[in-house]
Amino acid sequence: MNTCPQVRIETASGLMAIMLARPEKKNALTTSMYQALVQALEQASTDPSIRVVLLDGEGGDFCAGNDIADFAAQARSRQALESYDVFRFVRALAVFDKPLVAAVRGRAVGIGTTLLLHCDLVYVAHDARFSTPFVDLALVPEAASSLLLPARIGHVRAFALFALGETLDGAAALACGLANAALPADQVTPRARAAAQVLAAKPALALQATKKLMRDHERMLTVIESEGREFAQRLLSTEAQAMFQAFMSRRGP
């Protein structure tokens, strides 16, 4: 049962919708919220009654990326990689069987925007923005995005995103294959779910079939267990230390 807040789950008609619900921090994922989503991708999996999975965010924003805060913890206490839930969500993410649709609005930073390459159907805002900044943290790429990324739009482009923190709107995301539609802010969420309930229509197994043929889940999990190594590494760094302390004292409290 999930306990988080910040967290939100509905379940009808064969959807779930999971929708991040902390708009004050422009959905920045923390600890209990990964937990929470684990757990949902997890039932989602195993429950017949659900065909189909909808990611999206409350508020402006869909999702800020991890919570700087929460990053800086977990370095200073040290653990081992297989208990950062971020990890057990990315995994989670590449080895989900059924299909997963998104709804973008806002800014999607890091992991707002590397989830996504594990979903089957995108739909933006025209103003949405996508960033994966992590060099400007001192860190790596994550979710596998070391391999799709490039695959998806290009080495080049990916490394822009990547090493110069260059950043994608809603027309650029659709122009290079991040997403299947560019909308109005208010279209973005009702187009998301009016796909995800025909989805939902169709034959199950088929569907997920299909699904396992397009994506090397051994593959995205060797280079997911890579990043994971070397990311720890960098977590622990001092250049990532002083770039999280950096970044918290322009944020302020």
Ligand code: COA
Second form
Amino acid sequence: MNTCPQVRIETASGLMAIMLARPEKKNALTTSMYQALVQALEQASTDPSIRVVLLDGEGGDFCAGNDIADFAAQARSRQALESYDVFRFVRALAVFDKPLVAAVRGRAVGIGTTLLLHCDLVYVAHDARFSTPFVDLALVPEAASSLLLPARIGHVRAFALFALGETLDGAAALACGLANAALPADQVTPRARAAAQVLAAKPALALQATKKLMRDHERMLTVIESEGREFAQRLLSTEAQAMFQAFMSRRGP
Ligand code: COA
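Would you mind generating the form predicted in complex with this ligand now that we have the form predicted on its own?
First the chain shown before, then all remaining chains and molecules of the complex.
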């Protein structure tokens, strides 16, 4: 049972809708939110009545990435990589076997963008903003995005997102293959839900087999592992600590 109030889960008519519900922090993801997300994906995978999962964000922004205070705390506690809930989540995403549909308005930062590389249909607002400023935080890409993003949009555009901290808007995301459609903000969730309902009515096993054929799970898990080792090292670096402190002190304790 989901006990995390910042992740809302509704299941009806073959569809599990997962709503990130921490709008006051732009839906930045905490340890307990990752735990709830992993649990939801596991439930969706094993429950035959769930055909499709929809990911959405409450408020004006999809997700501002990993909670930076959590990053700082994890670095202080020097946890082993295996115990990071963010890595459990990205592994669960990489192997998730049913269609994932995303509805994105506003900001999608860091994992807010990289998780979309694991979604099968992505509907975005014209004014959505996608960014993966890992280098600016003295970190490295995660969620197999070092493999998937260049493969999707080309090396130079991916590098500009990772290393220059460039941002894409909805139209640019559509043009470079990150999204199926760019829409007025109020049409994004209805369109994503409608697409999810269409998928929910398709032959389920053929749908799953099609997704499986399109994604190389083993390769993604290998990349996630190497990214994770590097990420855990970067997290401990003095340059990363300085970036986290800078973010947190700009915004008070
Ligand atoms: N971790 C923790 N808190 C976050 C956060 C994050 N990743 N992103 C936003 N917040 C918090 C802010 O600290 C602020 O909290 P406060 O109201 O208690 O001060 C609140 O969410 C609103 O954010 P704010 O920065 O005031 O909104 P904005 O519209 O000016 O900017 C962002 C939005 C997303 C551009 C900006 O918050 C940001 O850059 N966040 C960090 C994104 C990031 O680097 N994520 C990690 C990627 S690996």
